[in-house]
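Coming up is one lone chain in structure tokens, specifically the form predicted alone.
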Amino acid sequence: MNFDFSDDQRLLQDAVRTMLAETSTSQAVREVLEGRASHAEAVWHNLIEMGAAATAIPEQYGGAGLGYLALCLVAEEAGRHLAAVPLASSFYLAAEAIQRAGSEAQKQHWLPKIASGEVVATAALGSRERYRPAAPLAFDGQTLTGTSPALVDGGIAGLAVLRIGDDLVLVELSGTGVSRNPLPSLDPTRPLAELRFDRTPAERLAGANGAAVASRVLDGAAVLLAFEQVGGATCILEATRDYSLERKAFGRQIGSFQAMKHKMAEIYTAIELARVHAYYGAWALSSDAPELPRAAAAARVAATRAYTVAAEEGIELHGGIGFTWEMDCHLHYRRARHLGQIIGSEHAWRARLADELIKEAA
């Protein structure tokens, strides 16, 4: 049996990877970073155009209906070359959100800008780590008063579905009584902001259990951050592995001594351990497998893992001037630490996969 991606989506992948590396350049990536932009534009437009972004969105919504397994490759490339774009808070919180707890209505009205780019959404369904609005979210059925502390892209959405208790609720961010407070960040490339509401028009996402919809959209957004995360450890392996090829000391290539190749063989077999759990979750993701909520805990932990380690020891094989601003160590490291944090911390999905261990062992 063959296990691998189909080579149909084998050749989006390489058509992405061959874009990025020609747009989201260190250059790029940097302009986010330094606050000249608020994502970065181009590799945007792109995504869109392509209609890579928009792979798991039918086509009746106006996606390209090719379904999780190519948004998972799309995730890995995004990932390899630091992609600093709203794909995360978009497509795989909101946009899902969406089509599993929205109405025929709103799934007609909002899906199709979201995949055509006309609308970026953000989303906060809570985390593994635990639900606790910083100041609480009130809906009144009508009307939305509060703070959502912390939104990824916040800034710039035009959209946001937020869980409040066991609802999920769609709110217009161009609408009445929204002010947004940019929030510094580890990773300026995945810029923060305050969202407060004063009395805003929103309106209840029609699924009936909000609280099981934001569990499920959590566990697909693990396996599809666990594909970019896999996606910048390669990246950062490959990038010292080059480094140590072309460094010398002591008249030989720094990469021929033994205690640089095994942190490098570490850090790869740390990649592969989180490429094939990333895997896995793929297919319980594509199949809708009820074995999801352990594949994605069990991905989420070995990719952030992963991602953390190759991070850390990218900048110390990168010897003195691996921590200088120059190198791309640092941006690396920072998505690194954005992503691990950003749908729950590593140990609060190494906890929710041992319930579900315990569970599937009772």
Contents of the next structure:
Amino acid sequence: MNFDFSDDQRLLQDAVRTMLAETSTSQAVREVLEGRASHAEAVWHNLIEMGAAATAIPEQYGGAGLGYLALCLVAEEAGRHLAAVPLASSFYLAAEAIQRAGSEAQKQHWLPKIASGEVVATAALGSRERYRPAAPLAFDGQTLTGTSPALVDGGIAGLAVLRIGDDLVLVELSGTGVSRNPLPSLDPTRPLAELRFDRTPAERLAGANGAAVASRVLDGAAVLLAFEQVGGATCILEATRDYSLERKAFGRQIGSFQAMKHKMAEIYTAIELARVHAYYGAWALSSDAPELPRAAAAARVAATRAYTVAAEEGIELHGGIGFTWEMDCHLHYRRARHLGQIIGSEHAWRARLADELIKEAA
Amino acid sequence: MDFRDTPEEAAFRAEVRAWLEANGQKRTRPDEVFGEGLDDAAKLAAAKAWQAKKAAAGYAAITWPKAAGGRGGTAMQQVIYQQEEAAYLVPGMIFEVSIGMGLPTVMTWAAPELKARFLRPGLAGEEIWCQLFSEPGAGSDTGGVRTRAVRDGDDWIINGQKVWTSGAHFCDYGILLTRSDWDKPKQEGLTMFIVDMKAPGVEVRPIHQMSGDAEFNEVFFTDVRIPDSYRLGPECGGWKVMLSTLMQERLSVGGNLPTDLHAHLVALAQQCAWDERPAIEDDRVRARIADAYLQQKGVELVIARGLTAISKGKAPGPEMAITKLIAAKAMQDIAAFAIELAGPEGLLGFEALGGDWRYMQRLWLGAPGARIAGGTDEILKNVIAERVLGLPGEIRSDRKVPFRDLESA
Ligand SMILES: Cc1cc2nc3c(=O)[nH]c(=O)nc-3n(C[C@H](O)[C@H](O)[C@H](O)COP(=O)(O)OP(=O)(O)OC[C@H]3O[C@@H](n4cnc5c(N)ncnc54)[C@H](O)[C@@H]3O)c2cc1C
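Would you mind giving the form predicted together with its partner chain, to go alongside the form predicted alone above?
Every component of the complex follows; first up is the chain already shown.
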């Protein structure tokens, strides 16, 4: 048994970490937060140039062909550094859907463009929860008409994969009849937009198989996002720990109060629990194991819990300063919410985990 | 990343399986325990017989060096053995302290003649060991022990009291933490010994546990003589010896949680009704089943990470500290929820409600002890905060003061 990443994979992680520490600074993230940029361009450029974003795309389609384990570690660093880039939309979702459901021609055409960063792609693969009535979106086999759900990076994407019933539909966003409607986002570092189509040319990705492919892609995304969540949670816990060693109250470091120590120990415990479930998910994803649905759902629930508690308590343990715009605490508070819901909430995934466990026990 | 056995591991597994099939007795119910229906003496005899067979086959101390009576095997082999043995009726608890703590401490600190004297019979189950650290005034704060050791020629004379000593009523030897110097600060005046539990002046009184069993004891020492050759480590070096014992416990990868808890929950939820429907169809129940799995599988996976480190020749990381913290509380929560499934009827003992409930009811009654033994939740959180996160230690007033003065304070 070997339940760890290889030295080569760790080397890639270190390189990505060094690069992100230099480029994905608080200032770079805030350019997006405050609406002066659609994404952190230098960070995105570097992730593409290093081949880090396209690690899981096979070499024949322009990727690095290093597999999912490497991508998991890239994701952990992206989460840790709050990278404001379309990594999840392009690579965990859209590229995966095309890889798993596309025709050879579709793969040949689109994957190299995504891998090289020439095209940013996004996807809406369906979710169990909804508030607003679904806007009508119809695909007649050749064209698309109607309004998409809110899409991450919809403002800059050149390509979208949309689930319509059991169909997965591929639509180029430079085509005719496309308009974009940017929407306010609780995490403005991950902007949302809705797309409107009027007889826009589009093509089918996976016929009758669409629902199954979507579900498989979402499982993979759940694992990758869990690594982002674990990275983000670790970052805010470390920042909180460091602050608690500097700040004094009642004549002591606030980190010496047992209430503070125990809370941080609990956050650490939640993160380590999430980390091992994420690792297990990484194993299932990379080996295409039958355990993937269970492992992915477990990783998602545990990682969503961990990042949520780390971000919430991170502000609390900082005190008033943690509630200011200038401190990065709220960037994690927002990102934790974003990552925890963008492919369906913790509750929906917990229900999925239960379904899997009960099915297995039968 | 790879969870499959290597060819060598698969071969070892096959060997273990064949041996267990030939020598062991498989469980017939998931909650069946070793020695059901036997009285204490017969159960102890059966346990010793099993341990002797296991030792003869080389499975009693797989990771120990050959010179010390072990197999010289790997940590992975140890785990494989445990995984395979889990399907069999074996006396788990009885030898836990011997193999996990007592004998390793002897192996590390005793003189060669004593190792020759104690290790083999200990591994073979002929002699059983207990651990005498806690006292009425020294539990979490183990450094506060007051059991007095006074030098008398080649002997030491011991007076005092221990408490919560698991298994003392059937043990032959113990590792005993005493205070030999009252003028030194708390942790610096301690000395560790091997004590013969049958020696004159040792009195064991069982304590009735909340679970109804009597597995731990008070132990009184009145003018008990221990030869100086039975000292473990230097005079006043007892604290260091104790830490090494606890480290052994950590390396032996404890804090495990049964891997079938969520499956038990599923089975019980299928039998209960909530609002005239099978409870298993209720979303609240399903959510709790999912959460049970997260904890249980999580502990298994944290241990898998620790083992990976060990198998690469590294020390397991600090994350191992969380396993007992998660496991004991998870055990309590899962068992309580299982009992809740049946509503008012869940209050019936399993003798009336049915054997399917025995496992969870036992777990529920044992869980509070698991949260305390080997370090309370609060102490473990202090350990994580201080050793893993680097937060400041607790403010203490007892560090530099001679123990004698603390006493009178
Ligand atoms: C089933 C069982 C088996 C055992 N077997 C053995 C055995 O074989 N040998 C042996 O030597 N001992 C044994 N013990 C004893 C065990 O190690 C102690 O009970 C344990 O360390 C707690 O000590 P205490 O009971 O004195 O509680 P205390 O230390 O008095 O603790 C009482 C409460 O105070 C809290 N507390 C104490 N210090 C702090 C602190 N610094 N910060 C925050 N909270 C604190 C604790 O968390 C706890 O909630 C066993 C105990 C149990 C329950």
